[in-house]
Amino acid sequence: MTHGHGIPPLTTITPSDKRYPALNRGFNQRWIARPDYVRMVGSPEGAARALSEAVNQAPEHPGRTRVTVRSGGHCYEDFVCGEDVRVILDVSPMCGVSYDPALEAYCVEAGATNWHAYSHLYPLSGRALPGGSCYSVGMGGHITGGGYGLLSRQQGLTVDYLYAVEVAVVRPDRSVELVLATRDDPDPDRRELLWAHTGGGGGNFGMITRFWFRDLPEPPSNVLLTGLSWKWSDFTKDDFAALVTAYGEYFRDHQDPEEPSGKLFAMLKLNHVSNGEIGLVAQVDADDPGGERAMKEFLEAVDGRIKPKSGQMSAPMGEHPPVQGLRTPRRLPWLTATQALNGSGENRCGKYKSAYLRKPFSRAQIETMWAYLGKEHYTDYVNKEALIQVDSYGGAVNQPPRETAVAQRDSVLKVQYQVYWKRVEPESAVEKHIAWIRDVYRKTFASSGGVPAINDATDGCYVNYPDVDLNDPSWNHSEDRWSKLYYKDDYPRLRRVKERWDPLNVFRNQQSVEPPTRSEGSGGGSGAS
């Protein structure tokens, strides 16, 4: 333990320590670090002096020499937790959540969580984020990604409605400082800062201490809340078609968040043939009065046109586990609705890919899916934790109040592609998981390289699924770059703040935001999320 005058001391856990295995890595038990050590920080003036220290110590370990932040530790690939990681800064200590009258703004320390922020927030305020439904996802990755969940349709990212950003950030004297930047800052260079934090990505910019929220929305008190499935044995590659197409079209037709049909927000889960059931998850606000039609009219629309016959879901599904007895929808307050569906999963490894589509799938796409997912291609080939889950989108995502950071405003479909497995597992059937996630995506993408292109069907990929095989021309072949893919024309712009406020580019990964005086047609150096 340090001890600083009136910080909360700082708490180094070092490879000796008996929690250090379970501090090295995150969500994704595929990333084990092995840092010098993991430091636990619990203020903005402790994680500004826990960074100063971090980046004026000399490497020990010549392969090990990134310096990586955590909050929930959801991050998919190894930007937090990877092999050259010499020090990690863990700021789940820093977990708050608070009225700040000085600012006139809610505040929301970066070590929360999505449940802290439910749980915490909305009791207190009445108000909430509409943030993600996974409870552990940390906000210092989620919100600065431009994060979306259940109320999204209704009341947009959660990033539409941040005033401020604290962030330490480190000086070209190695120095560290502790930045407040506002939406309204009279500083230049501080309204960029903050511009970049509204989804220009985690372990950027700096280290992330506190952010501020003006003008929250208030979610519903009640809304209605169904999950239900189909047996995959019902299913007939018409059926499969029928459905996917259905689900597409409803949510291309129903856009306007004003509509009750606009504030709808819907999961479905094309899981594995292996899994035995195919999902789906919706939610409406019920204190519309037109909440009930809506939710009977989207069963109708989409479970309605084809023949297998629905009932309880009873299977675990990707992140989330069965929402069970909901058959029929049924009326719930907001967070008790919020709670049901809270979950991460079970210990595992993972990998994943992502797409913003701004039209419906196509034929191709769909008989691509059904082959993949284990009746015609793949057919050795048995995972029930592999999936491919469509989530609504759109609506006041689609109708932002001010400028952010986040390019994709268009798209009415946001596809996440997943496969997990245990670590325990064979190099061998590892390499097969992977295998699947990155065909399946090549062949339903195949028409613009292999990735969800810039176009008129697609949008790129969405930032906080990041997915390091757009670095990868043998997997995307397409001339949109990974930059273009997360960011498209915002990256240039993304650049010059990274070089302002991060000149030393500490704050490095596979896919971090490269410094304007890099070579364009490289990768990312190596960072903190």
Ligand SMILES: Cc1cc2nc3c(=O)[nH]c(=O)nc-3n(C[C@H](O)[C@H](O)[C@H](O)COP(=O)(O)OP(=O)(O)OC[C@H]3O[C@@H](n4cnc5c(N)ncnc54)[C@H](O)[C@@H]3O)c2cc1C
The other form holds:
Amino acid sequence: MTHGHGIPPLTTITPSDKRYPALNRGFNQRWIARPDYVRMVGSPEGAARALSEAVNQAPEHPGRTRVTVRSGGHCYEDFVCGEDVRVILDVSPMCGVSYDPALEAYCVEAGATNWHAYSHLYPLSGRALPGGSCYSVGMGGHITGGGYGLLSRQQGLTVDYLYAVEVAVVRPDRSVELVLATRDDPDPDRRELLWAHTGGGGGNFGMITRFWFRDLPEPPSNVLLTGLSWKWSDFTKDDFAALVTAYGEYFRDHQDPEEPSGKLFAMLKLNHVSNGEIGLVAQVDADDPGGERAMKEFLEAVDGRIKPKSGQMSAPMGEHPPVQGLRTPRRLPWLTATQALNGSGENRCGKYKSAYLRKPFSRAQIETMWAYLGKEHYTDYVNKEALIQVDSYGGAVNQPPRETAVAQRDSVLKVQYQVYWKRVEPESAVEKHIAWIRDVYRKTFASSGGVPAINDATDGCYVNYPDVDLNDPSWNHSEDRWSKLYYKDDYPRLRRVKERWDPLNVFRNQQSVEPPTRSEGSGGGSGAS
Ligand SMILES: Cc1cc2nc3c(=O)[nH]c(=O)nc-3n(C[C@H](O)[C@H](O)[C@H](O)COP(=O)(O)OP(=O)(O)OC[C@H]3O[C@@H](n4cnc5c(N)ncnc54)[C@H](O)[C@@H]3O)c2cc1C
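Swap state to the form predicted in complex with the named molecule from the form predicted alone:
The complete assembly is shown below, putting the previous chain first.
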């Protein structure tokens, strides 16, 4: 396994450095910061030093005061690369993967990407994190937000296996301490710090340097992978409704992770009509003797139920390239299948929204989606890269082995609204992309204040798909603040962790966990507005 040997503990990149333009932005080209410097951090001790120096320097520009931490740079909002950022501390040089006999756990450094973790952990240990499909997503953000992917219905969320975390935190006197917090820590405050990292989201409590995982699951030796698509032009509104309904009902009805159908994971790519195709990707455990039958029955239940004829996928769909040659399910080694879905793609500008669904979409919601995707509304809107992606959910996710800070544990679908554009597009075009995604989302969840509020049909939003519109009462008319939508009843507890470990609120962004206000005292409060 790899270690960070030979990597300098700190490399400082200032605006005159030729590397600066590559490093003052992340994956989402919408956000470009102008920090005094970006610091590449190669070791936990280097992290503590870099953080200490950053929080003890006076800002050169009054408008740039935030110190932010980056791992894979995939944040959807401007939390890392905002205009108000003074320093970016980038942990990507710290990407080692190893077994730690002292903690009896696998250690993954915070700067590793998904692919690095998969491709280093699996060959040497036979284990894997049940994480996301995008190669270049970093552990720092991904794990702390919950981290889910194609193995999650079978094996749960990445945080279900998180045993320990090492975090550089800032004390009230601005000194920095490197804290190791374990799940069974004798110190209750450190146990709470670990808990907060099992779903509380990145950028909230400190600078994470390493994660340790225990009892990591073994992925299947082989999986069956399918990728197909239908021509958009073959769909009527009824066909579209039949597809979305059949898909939702399948996952509502197949939730037992012991059954092959309960392990099956799928992504339905409801692209805008201008894409030309609607896509489906599905994967099931091929080591399971019932896996092949489960895939067949799933395809019959979804593809077999509608008039449009499916074929090979040929168009890119959102974050994923076309998954080709897989119209007929193919048996592939798990790592090879994971590679086939490399969703890193081109760096573009993007806006995203999310929803957890406890029930399949209603007919009214499907009609709204049809109207926006199919150009009944926004008749002159053209964007191949506007889509509603509906992921299967639940199974093992809904049977967590222990308490975590991921509060959504009974949903059957997880939806991601996505819209992409190129940085060179004029402001008027960008406004249209953003208006489209805001509008389709608001109309879909019109009966619960324009957002998937906490109720018997919907269960809030995914903190790793952040959306600052949730802060804005013109887009969120529900009773549920953004913090409730992400964290539900865990929010007061997260605020107490914040108060204990980041009392100066060094780690902050538009949706960071708020320290309790003075009048709330140390009880944590339930969330100021
Ligand atoms: C193409 C694409 C595909 C995706 N697919 C999936 C998926 O399949 N499943 C899924 O669950 N999610 C997925 N995501 C969402 C992804 O999990 C989040 O965007 C995640 O937060 C990214 O983490 P990062 O480290 O790459 O991002 P960054 O931009 O580096 O960080 C994101 C947040 O975490 C904080 N952070 C990062 N590193 C640290 C650290 N070391 N210490 C403290 N805070 C830190 C940042 O300050 C920021 O607030 C996808 C995102 C993209 C862009």
